[in-house]
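Next comes just one chain, in structure tokens: the form predicted on its own.
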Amino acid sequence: MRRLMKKFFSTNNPETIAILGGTGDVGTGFALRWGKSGHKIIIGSRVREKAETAVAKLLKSVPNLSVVAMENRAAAETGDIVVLTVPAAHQISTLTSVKDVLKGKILVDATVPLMPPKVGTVQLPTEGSAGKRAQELLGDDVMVVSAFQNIAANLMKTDVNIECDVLVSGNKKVARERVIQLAEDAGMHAWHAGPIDNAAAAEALTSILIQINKRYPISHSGIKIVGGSHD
């Protein structure tokens, strides 16, 4: 049985985090975990009313959460850090709609390129990965960091200790560092995984984990980085 987290660690560097497409399990899970650690949260959606409904549910669960609703573009413009949690089919259209307001910011892309109904088969895009596709679309003025693809969405909305490690890929080390801190604020452990080209490995692992969950009597399978220290 997974252990309940005793608490979420308070962040020493509170940010305003905009979660685009943030009305689903992944987005609201991030909102709960980051909100509890002290960050200000914006739930973004293509339709503001949908975001407002999600915010109302979050506040009913945690009344003192600092969370507001906006349309995606306004959320992306307002946030210090922007997180993308839309399905792969909507990745490009969402990013295109906010591209000009992302300049100079970190975009955390949690997109997994799953292709229903064969979600247990690795099917990466022609660019190599969803993360690399986002970086190519947005250009060097935006620091794209790919992360969180291997975390079970329904665990995000609970207070359980998430034992799966997070692989963080991106071309700028300083951006990866900030996302690693965000992962820790959300109660997870994260690792530098190199440049954005390496996002392909984490994205592909999701389909493998789905196969493992189907084949064996376990749920929420994840990855854990282990090893000894250097002599």
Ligand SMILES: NC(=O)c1ccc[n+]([C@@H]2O[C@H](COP(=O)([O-])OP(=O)(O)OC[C@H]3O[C@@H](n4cnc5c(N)ncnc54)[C@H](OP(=O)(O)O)[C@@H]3O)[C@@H](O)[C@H]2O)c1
Contents of the next structure:
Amino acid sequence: MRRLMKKFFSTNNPETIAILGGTGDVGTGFALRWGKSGHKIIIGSRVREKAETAVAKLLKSVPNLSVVAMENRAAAETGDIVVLTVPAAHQISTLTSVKDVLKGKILVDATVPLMPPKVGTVQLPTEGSAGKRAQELLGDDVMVVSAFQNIAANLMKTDVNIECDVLVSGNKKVARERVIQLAEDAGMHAWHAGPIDNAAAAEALTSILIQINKRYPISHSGIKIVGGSHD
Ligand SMILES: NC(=O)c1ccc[n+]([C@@H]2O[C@H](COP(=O)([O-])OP(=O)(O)OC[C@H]3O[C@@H](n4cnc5c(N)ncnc54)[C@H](OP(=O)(O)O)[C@@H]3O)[C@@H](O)[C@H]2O)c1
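Form predicted on its own done, so how does the form predicted together with this ligand look?
And the full complex, kicking off with our chain again.
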């Protein structure tokens, strides 16, 4: 635990991370954790004033964060890595609005394609998953990495040790490696989970965790990968 928290508060490789929809719950959690570990954060929003309000709130709680406000498109253009944290219903419209400025970048997609009110039932999109449809929309010039679907936003917004592992899917190993490092910087443990086709498994798992949270007297259920050595 001590080792994890030390890593959480310092990164050797600071990057500028643009969070589209960064004014929301997941975006705020990412901004706090990555900001505290030394990354520069851009809070993206459809409305610049809303992003500015979110930045002021973040700075009030952690004054030394490096965080600025921009509209989503400027954020996507400026960030080294771009993270999408908007509701599933607005994933495609948001990505379409920034598609041309994402070329050559990693797009981290945290979308869970839940279909209210039946959020405890797996209902993946016809493309197979939200991650897959993002990759198809953006094309091979953008490295889509799907991750963080199983981590509750209200845990991310605190300094608690997050025990749930992160499954990281994407077609490029080098992009998955960078996102695994970002998960570690945020105090989580992450695993290569294969190509973007496998994003379906992590996205679907969220509905199962919701069922478990309802059925048992635990909150924030999560997953942990276990196993012995190959020897
Ligand atoms: N909540 C969780 O525990 C959790 C955990 C893992 C993954 N996820 C996934 O992460 C994503 C974000 O979740 P969240 O709970 O942070 O969502 P949220 O707070 O409901 O919304 C995030 C942001 O999305 C933007 N947004 C809202 N309506 C929009 C629209 N019509 N078009 C474009 N942008 C819009 C808003 O930003 P602006 O108004 O500033 O533009 C909002 O602040 C979702 O896909 C969710 O499935 C959630």
